[in-house]
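Below, in structure tokens: the form predicted on its own, a single chain.
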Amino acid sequence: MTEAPGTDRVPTGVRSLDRLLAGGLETDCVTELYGEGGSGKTLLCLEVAVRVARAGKWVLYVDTEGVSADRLRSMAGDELDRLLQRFLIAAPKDLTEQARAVSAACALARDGKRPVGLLVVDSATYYYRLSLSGDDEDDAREALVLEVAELVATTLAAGIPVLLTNQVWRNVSAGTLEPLGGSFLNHAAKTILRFDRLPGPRRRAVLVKHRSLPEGAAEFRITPTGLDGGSG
């Protein structure tokens, strides 16, 4: 399958991954990470946004797990004041402030009233776990599509990159670690990358789905300033 022209790419600065992604985040798709605790997605997306914010975009974050302020601090240096300027973080408590959090976030993106230039949802499924089995499941999972469907749509219409971490669940039968959510949210993303954890700070990225690249895999570090992807 070949590129679609005029594709535009957001680089994630992280050089081993903008070469997986054939140069970064797509700007009309959402772009799913999903991998168990410590293997690097919310420092992905910290990294990206600290990007963006450094090129003068804003960075519309809805923050279910508690973002470090130590980590975006040793990313951004002595930025960090500045660069918070540029950020609008949402931190719901559960599932219903979610909801708003992120309609909130979509409309902001599509008003054009500032230069958006990244949304991300990190967890997209963390209140959704805790709804599993419950007496609200079923509504949990109507809200989640609708969310994911939103922010279909905000990407296709604002042209910015959406970039929503996942949790997982272990498959025993099969032995392996499956995202969370179902095939409506594997469906809505065009792009998805599962990290793995590796030994001591290696962590590896593979692309699991995309609608033009080829599957792929790409190591990169974990360092006290950041994620570490190699030279070239």
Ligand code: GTP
Contents of the next structure:
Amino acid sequence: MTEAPGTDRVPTGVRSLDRLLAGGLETDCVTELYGEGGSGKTLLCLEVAVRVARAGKWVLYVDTEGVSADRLRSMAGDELDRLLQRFLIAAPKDLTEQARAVSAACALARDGKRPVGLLVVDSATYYYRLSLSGDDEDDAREALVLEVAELVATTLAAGIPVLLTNQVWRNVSAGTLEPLGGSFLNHAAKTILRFDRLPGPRRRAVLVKHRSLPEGAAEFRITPTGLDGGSG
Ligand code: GTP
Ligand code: MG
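Could you give the coordinates for the form predicted in complex with guanosine-5'-triphosphate (GTP), as opposed to the form predicted on its own above?
What follows is the entire complex, opening with the chain shown before.
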């Protein structure tokens, strides 16, 4: 399949990953990152967010994990305070607050009053996971479906990348790590990257789904100042 001409990309700034993604994140779809703890999902979200803010656009960041100020400072350096003026961070404390935060972010992205360049939900499934096997499992599932549907509508309407992270469960019989969130999320995200841990600071992103690019993988390293995907 060939790609529609003019498909916009927002570079992640991680060279190997941008090569894998033919330039970066698409501006008309949801990109999902899933992978085990410590695989670098949050670092990639922060890396792109800093880059987008540096380019003068606003970043809408729904953060269930507690963005590390230290980590952001090591990425942004002296620019941090200036860049943070273009970050709108929501830190929901439960599923209901998360649903409100995602709705509010979608409304801001779509109203066009600010030049928004990126919407992040990290993690989209933290509170969802806590609800699994509990009394509110069905409500959690429904809330996630509604949020993801709104995020899909928003990326299409606003023309900005939506980046969300997803956690994993271990499929013991298959020996694999599978994304949470069920088939709806799997269909709704048009680009899906699985992050793997390699020895030491090395990490690998595997492109498991894309509308117009073949499957493939990119390696990068975690450094004190962010993610390094090599040169060239
Ligand atoms: P979960 O949210 O737990 O699923 O993990 P994640 O995939 O989001 O991982 P994250 O991006 O938070 O971390 C990736 C790696 O970066 C981990 O191995 C951490 O040890 C490392 N890391 C996280 N914060 C810092 C930091 O402030 N400084 C440095 N040098 N490394 C960090
Ligand atoms: Mg994380």
